[in-house]
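Only one chain comes next, encoded as structure tokens, the form predicted alone.
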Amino acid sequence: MKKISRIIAWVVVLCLALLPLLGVNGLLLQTLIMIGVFAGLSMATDLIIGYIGELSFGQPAFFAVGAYTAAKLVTTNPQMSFFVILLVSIVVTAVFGVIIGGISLRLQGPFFAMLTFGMSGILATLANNWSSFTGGSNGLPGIPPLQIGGLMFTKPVYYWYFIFVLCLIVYAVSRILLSGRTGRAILSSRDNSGLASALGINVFRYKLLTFVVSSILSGLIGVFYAYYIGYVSPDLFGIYFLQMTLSMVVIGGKGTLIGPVIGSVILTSASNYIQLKPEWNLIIFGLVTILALIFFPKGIVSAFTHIVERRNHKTDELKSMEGYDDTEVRTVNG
């Protein structure tokens, strides 16, 4: 089953990769890019849910920190190259997330989420008030396109394959925090924090680990927002970013990091062609997190793989009658 799937898996990300040489074009490829926007922070963010174990009301702040690094570094000097701004970036929103993270992980449950909800508060105030830094509530409008050597990004086909290659940036990194000792140290720390700090574990650690890591990841997806949309604002802070990124990681699957990206592409689309409102948008989706809360409150790919799982369990349970049954009538013939 799971060579399957990571077959399943590849032949996708092959796919996707295949798209714009396929004439993929206007609305679909706004809408793709959107989707690996919304993907990456999605999995970034289900660090925290998942595999932490808290709901964090920050990590769309971690982004919009990225997107503000981005946009001041490159408004102010634009010959600034990419690479440099990118590593600026990269340490501005670690030290946001060990400063934020090193308060709130010393919380549990509500607490934690309140004081996450509270950090993204003050940060938004900053960002709205803080005129001469931030551009107040106009934000810092301008951004040239993004350009990396000599190639400039005048195209959307060029954004998405970089926002392709950051999603699968993400996906790596989060692997690889989540195998081996750190991996399960971290999964130890989420199910049973008292028997793993019994165990010598560092929960605390562990969980700062994570917590930085989810930070830097969003980050990095705030900078290319910033660079595709040419302005940022005081908004990135909203509750837009924060119910949408929310919705997507209960949609698809918490603790799973393939699930938000599912819920990313269901909720993105229908977003992007229904093309309601986007008070509208914050209603129905809230609504239809609401159901999946109540109906499969594991998301959509753990009650697929129960599905599954069910199935086969019950085909073994008839291949082994099956083969009982043999055996019995072998047995009374002799």
Given for the second form:
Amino acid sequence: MKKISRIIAWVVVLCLALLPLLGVNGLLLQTLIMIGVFAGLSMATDLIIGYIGELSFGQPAFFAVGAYTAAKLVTTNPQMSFFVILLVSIVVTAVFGVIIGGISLRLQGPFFAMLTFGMSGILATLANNWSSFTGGSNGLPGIPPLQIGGLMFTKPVYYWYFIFVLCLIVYAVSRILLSGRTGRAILSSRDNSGLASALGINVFRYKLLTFVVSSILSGLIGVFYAYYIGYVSPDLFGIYFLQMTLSMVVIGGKGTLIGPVIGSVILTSASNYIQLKPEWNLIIFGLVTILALIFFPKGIVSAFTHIVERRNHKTDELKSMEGYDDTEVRTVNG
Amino acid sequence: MNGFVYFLQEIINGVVAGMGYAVVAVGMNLILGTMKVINFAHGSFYMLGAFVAAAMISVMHLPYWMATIVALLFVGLVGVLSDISIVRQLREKDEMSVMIATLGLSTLITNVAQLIFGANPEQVGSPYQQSVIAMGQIRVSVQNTLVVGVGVLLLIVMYFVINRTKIGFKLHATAQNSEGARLNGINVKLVYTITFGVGCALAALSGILVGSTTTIFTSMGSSALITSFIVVVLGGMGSITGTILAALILGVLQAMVAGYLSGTYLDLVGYIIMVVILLIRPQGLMGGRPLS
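Got the form predicted alone; could you also share the form predicted in complex with the partner chain?
First the chain shown before, then all remaining chains and molecules of the complex.
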């Protein structure tokens, strides 16, 4: 089963990489790029909601910090190399991650949520009012097209490849973080922090590590978004990005990493293709999120894996019973 | 205007703002203390109350007090329905689901209101807007006096209902030990639903009262939500007296900052207070005991 899903995953990745060769452009390409932005952001959010096990309202803030850092650097010094900008953005979001995570992870549950809410509120207030540095409510306009080495990003297709690679990086980094010894420590800190610390795991340190990785990844997506849109504004801190990413994580399934991606495919395509007023979009997303929480609390992905697991489980159970051979199993299942 | 009068005027402005905060924050704290639920849709109920009252006055031509009652009943009903359909379903599962769901509810209400009422700022038309009471050089509008008066009256009534009546005892019992309350024949679900409805109606009342002193717009819910948070955190979870004290402190402090420094970073004052209090005294000024 695992083999099959891995093959499917590679086929999907390959198809997505070849997609622009088929002459995809216009609204579809734009939608794909936005799916990439939200997929990356919601995977980073899932690291906190699904793997730290706390509700963060601060994810759009890191996204915005990344975007603002890149915008500030490139508008003050257009000659600056993209890799320097990328590096500085990573350092800046990491510093913010350490400060905000270091403070808020000392508390749990609603307190954690309120602290992240409050601290992203502080950043949004600064972005709105510190006009000389952040451009105030107008933000920072006039970000030139992305240029890596000699390659100018003149066509949207280039942006698609860039966000595609970025999403793969976000997924890979998250998977690496969650595998092996570190991953087990993170999962046990989430599931039973008392037991984990009794076993000598520094729960706070692992939670902080996850938090900082998540904020760096959100910041990277923000850097991309700043270049793609061409300007940054305090709207990046707003409720829109928060509601969208939370809905995607909930609908796709928290704590799965791939669920948020599926959530972002569904919600972003829905909002781009069913062209309603933005108010209607948010009404529908709010409603769907509430319904998902009540009726599908583990999200789409878990509903799917649950069915698969149950079928496998049934077969295994019957196989292990004495006197059953394969033919009988088939009749029982049929 | 000399310095002392200016100072007094700022204090009065702060007290008025603080009483507005107190009413909305008591609603949030009532829900938090009794149900152990943070209602992220609280700010949108504040906004909804103000807009429904404004519509009742400008479209239906109801008198101010009648529009207030209609709006309170309406928002209370929406709160009761929200509890039955959403909060009750998720409370038992985990608190994160409730938080995400109430945030979704907030998005829902805000955008429905935006579709109905439009994006233009409005005002709750009150007959007391223009008249001003002058005491020497200090001037207070009648509407502001009404905010303080209704706020004080309401909080006294709340105090007596919670501490002296049968329903108050049921509330206390549920807040302290919901399982024990249920075993003693209290309909815990009903208590929760009533609490949620009353909490939301309190948010609406604050929105209506404050909405006559300033312009209202459909996105104002988020700042009301944050202010309530800050007040609840500062006053202590579940402490009604603490909430009122904290609201007055915040109101006066903000008025001082706005009057003597600058109005730009008003929000920042609240956020910083909240973060500092959460870190050094998470139980708040008077927290620790449920519903005192």
